[in-house]
Amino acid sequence: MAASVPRDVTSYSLGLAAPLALFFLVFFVAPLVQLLVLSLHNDTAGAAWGFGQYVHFLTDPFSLSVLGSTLLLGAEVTALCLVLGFPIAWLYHRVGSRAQTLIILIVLLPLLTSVVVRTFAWIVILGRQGIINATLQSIGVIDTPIRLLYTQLGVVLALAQVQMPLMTLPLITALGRIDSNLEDASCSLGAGSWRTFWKVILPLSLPGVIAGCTLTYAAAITAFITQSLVGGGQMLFMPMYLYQQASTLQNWPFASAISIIFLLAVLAVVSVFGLLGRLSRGYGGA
């Protein structure tokens, strides 16, 4: 009697994935297709078809400036999160277990709080009588309160705090995979701390840096609540622009075109991050 061939544990019936595929088809693919069809209406009545809404957006300097300012905002928030998050992740692997627990608690605490609550807290902090202005006035740095709320700086600071866990957690994971003997070997060969960081630690942590930048960037440019409340009516970003066209002006074809263009822009940036991630894996393994 022939021995039975053991079943490959990695092979499963495609029927097991059918519920998830159906869920994505109904709640993700179908709305996107409907959005794409709606964006091809040249007027709100849906009587004429064409690419008029896309031409309108791409030839309108105001719309392009809103898209550019939104993409720039994501870059600023990502850069600030990286500068602040990397030292936190580095410190995590150089302290004791109790301090590590405290750091993880501090990093995860924002995720346990509603983004609306955190945003209103930043409104209080950045206000004319807030903590920052009161502190600067008390130590004599400024005589009158400076404007922080409803400014680009205020939006960047608030978004950086809100999205910080998305940057710090991948960095902690990436730094934890680096063999500590490599750092010791670099130092024993005469390299200083900064040279060891630039030549050993940073290249090997690039996969975590790329993953954190991707998550932070995508979350920052789509953070409708924080952008709207902290930015107020002084600045306009793509999520609010889209909301105004859809809900206030009832111009659904143009709002759909804005959504498609914004989605493609985000996918382009994320694809660049993905390409950098693949290159960093090759660089780290070299």
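Numbering follows the first chain given and starts at 1. What you see is a predicted model, and the numbers here were worked out from it, not measured in a lab. Here, rigid core means the biggest group of C-alpha atoms that superpose within 1.5 Å across both forms. What changes on going to the form predicted in complex with its partner chain:
If you fit the rigid core between the two forms, you'll see the Cα of Ser97 move by less than 2 angstroms. A movement of the C-alpha atom of Asn181 falling short of 2 angstroms is seen between the two forms when the two forms are aligned on their rigid core. Relative to the superposed core, Ile139 undergoes a Cα shift of 2 Å or more between the two forms.
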Second form
Amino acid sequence: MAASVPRDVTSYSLGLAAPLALFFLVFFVAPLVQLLVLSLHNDTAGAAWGFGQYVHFLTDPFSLSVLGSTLLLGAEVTALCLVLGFPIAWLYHRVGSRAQTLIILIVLLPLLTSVVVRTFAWIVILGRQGIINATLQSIGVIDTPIRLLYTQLGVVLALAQVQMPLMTLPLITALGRIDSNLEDASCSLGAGSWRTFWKVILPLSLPGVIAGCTLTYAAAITAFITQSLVGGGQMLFMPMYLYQQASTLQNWPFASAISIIFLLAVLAVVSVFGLLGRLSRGYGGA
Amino acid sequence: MMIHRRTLLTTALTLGAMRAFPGLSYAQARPLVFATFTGSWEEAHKAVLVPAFRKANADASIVLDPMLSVDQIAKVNAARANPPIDVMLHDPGPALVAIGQDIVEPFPVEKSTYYKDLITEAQEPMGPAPFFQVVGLTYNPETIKTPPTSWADLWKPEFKGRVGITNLNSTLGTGWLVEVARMHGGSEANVDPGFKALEALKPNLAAVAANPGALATLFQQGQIDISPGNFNAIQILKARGVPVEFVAPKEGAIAFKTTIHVVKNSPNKDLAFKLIEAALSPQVQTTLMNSPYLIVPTNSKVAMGGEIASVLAKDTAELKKKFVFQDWKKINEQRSAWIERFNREIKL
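Form predicted on its own already given; the form predicted in complex with its partner chain follows:
Starting with the chain above, the whole complex follows.
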């Protein structure tokens, strides 16, 4: 390790990183390896080796549809967060310092409350006698309450609110790095505000967009509490599927295989984001 | 700081040795660890069972570790040679899993003072049942004026969009499905009629809750007006002023034995036995039966009283007549297939 490296500046930083590296090795890499080993068993007792669990998952249309709907859910939440979060981040750099404090407070406030509390708040808002249904009924738009809780729409809305800070904060940072003279220059060269946005602001903010999307996406698809409480017991996403196999059925090999597949799927999506990020840097520099 | 190969190796070996010989890393004695359920169970056990046990055993030290049955099994399985738990509490499904995985000891029946007083259904040699959980119909009396009397009432057209159920992850959901199947000619071995009935229930369903706790809160929000429900969970809601009532359906309320077990290889076997004795004793069961705990007793020497006598049963004989006990050995054989089928078929 560090000791065998010839003396240069990096040997010190390796030594400093060693405690954390050891921590990750013991509490992250080792369990992951154990998970992988566990998933390579065909029976729940862990006696027969094989790829049976993976074959089971990948040839089962139902399991694949759970994976698909989970990845789709992440995409929907990320898109909604981006559409709602971008204007806020943009506004942040256009207002006075007092309004900026207010915006930061509003963005950060959800992070200061537990996810469970926020999720229950959404149950109150979306319920049959919740705020939305009660308002719509009192102004006479609808007669009977519309179904919001236990729908895909409900889950997307709740998750978008819960994960919003993860999108907004990187966007605020990224937009803050853009030199405002560029915008003025674009306008003085005859571009309208939309054109300026598409050709100047958006490309330069892409690193923030990519970072925000990656964080939001990863958080949304793994949000067990919000998914199960707002989605209910009949909407199945990967975290619940995993929990069911591991805890209720004690089928650990299959649960391990599910988590490995889920992990790989998420890594694939995140690396696509990463690739887009590299492309955007090339674009920004050109 | 530099990490040397030698220090790293020593650390790794030490960690490895601690894993291979867990005895090294533990002090000799540790308090008795009792894994109970979370929520009202924990409250009841902390307030009644633990003080009774300590009083009878010279203030022996005991720790409550509240968690789900399945988590208890996982925790003990991870360290069979030196289990971190001495006494486990289980619903019928997980109890059979624990027995099947050989992580519990037989209960020393001959040493026990109270075992023979338990009603026969509660006499389990691998771990007696000190409590029952009862599942019946729960409804909101403000919106439903005529109390329901049968499971079949859930299918009534007037309850369109007002019925709640849980999925099969819980003992409540699985046990209820078996009862529905039985109502339509099925059994523990054949739940097909139950699934057919669920299909027909879809227009009435307002919610499929992820767990019984989530189901109970739906009454608070007016999301559902009627559902299969747990007697104890409903009493807690009622005590908080939520308009909700419990009735035992005429088909019989579903009774789950909650069994208590000594963990195999426990270093505190003696104290574990004494804790179980305390749980079976008429004194503890009488206190737990009364408000605010309302836990159904299994010791036949306990005279039923209060809310339990008025809503469930006046005495052991009536209790046996009104309760349905299910064959969880049969249920466990197919439970994973049912869960999978429920996942696929019940989409609203």
